[in-house]
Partner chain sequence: MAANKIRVATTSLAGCFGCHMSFLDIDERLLELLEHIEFDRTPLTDIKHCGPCDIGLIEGGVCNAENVHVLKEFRKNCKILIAMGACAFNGGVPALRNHYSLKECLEESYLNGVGVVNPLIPNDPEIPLLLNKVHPIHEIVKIDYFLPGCPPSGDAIWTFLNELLAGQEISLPYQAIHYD
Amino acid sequence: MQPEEQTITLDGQKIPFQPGQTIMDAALAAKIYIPHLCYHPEFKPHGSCRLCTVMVNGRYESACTMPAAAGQEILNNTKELNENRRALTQMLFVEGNHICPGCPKTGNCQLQAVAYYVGMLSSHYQHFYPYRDLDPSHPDYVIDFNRCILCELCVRASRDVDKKNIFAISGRGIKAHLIINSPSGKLEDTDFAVGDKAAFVCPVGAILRKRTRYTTPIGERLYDQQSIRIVGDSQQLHAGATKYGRK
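Now give the single chain's structure, the form predicted alone.
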């Protein structure tokens, strides 16, 4: 006798889940999109970007950290939640320097894709225009701190997969920023390599491979052709490279 399939109800639709899955896991398995930026299926979620906030049985919860449980009634695609997501996205845009037409990641950028999804037509808030350096010291990669959204995906990838601990977040609040763990603070003084997991997980244009910019025509970029449900590893996916196994 087969055990009864367990389900949650997401925007009125019953979807199955497996033990140990979060609401985000179950939703993505059912091809239902919940906006997110710091979530990546290969890493332990920490719910920092708050874009995946949903209403679970009347309470706000982050879908990437909330375990799926039978009987949950979940609201995701509502006017209120999407307005909150749009405001969060606008804040991310003004906190950094995100100039999409001039960014090599345009068309492959999750932040840009989320902005389109939530109907962001302007930044709304006053831009901070922070002064942040570039680090072009590495022979193959450039770090553009202007575009970092503090999702910590590179931190987790370098620490948990590459076992190198090259990236970290320093400071708190508005002063929080990405740093490179080397005596000089430069990427060239680390063992960062082209094949590192951390080289592929940045959802924006903060970690860019040199000599590959603007090589894909408009209409053929990742999010020109793929669903916004595709997360992380955009360079690998776009190149058709082998995807890493899930941890």
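Mind pulling up the form predicted together with the partner chain next to the form predicted alone we just looked at?
So it's only the chain below, everything else dropped.
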């Protein structure tokens, strides 16, 4: 006998899920957008950015880590949740140095795209303007630490897929920052290579391929004309994955 299909209710809409799926997995399979930054379907969820926070049976939970369970009543696209998300994106903007007009990732950046989605029109908080370096040492890649949002996708990709462990997050709280595991701390002294998975996962303009950054003009980039809700995640397009988003 076929087991009865298990469903959760997301903003009033019943959607099916498979055992083992998180709320995020089920939503994506149903082509429903839940804002996220540290989530990537190919990696173990990290649950750190809190952009995906939804209301599950009256409690806040992160959709990327919360297992889907039959009968859950979930709120996602509500004014209140999107306002919280807007505050989070504003905090991410002021914690780093995000000068979008001078950033090669602009138009393809997920932080920017999520900020557009939640209607962020100002950074609201006081900017930290932290001093952070740039590492242009590698022949093919630049690391701009000013734009890192600590999603750990590069850490996970390098450790779990590339088996190289090139990236790590060091320090705690507001002092947390990305480091490169080499004696000099420079990318050139690692075995980071163009084909690495870690080279494709950064959602923002922190890990950038050299000499390819302006091949698509500004105005014609992924999020210039259409919302991330419709076109999906940029890092997966670069990696060729099309689990959801634009084919």
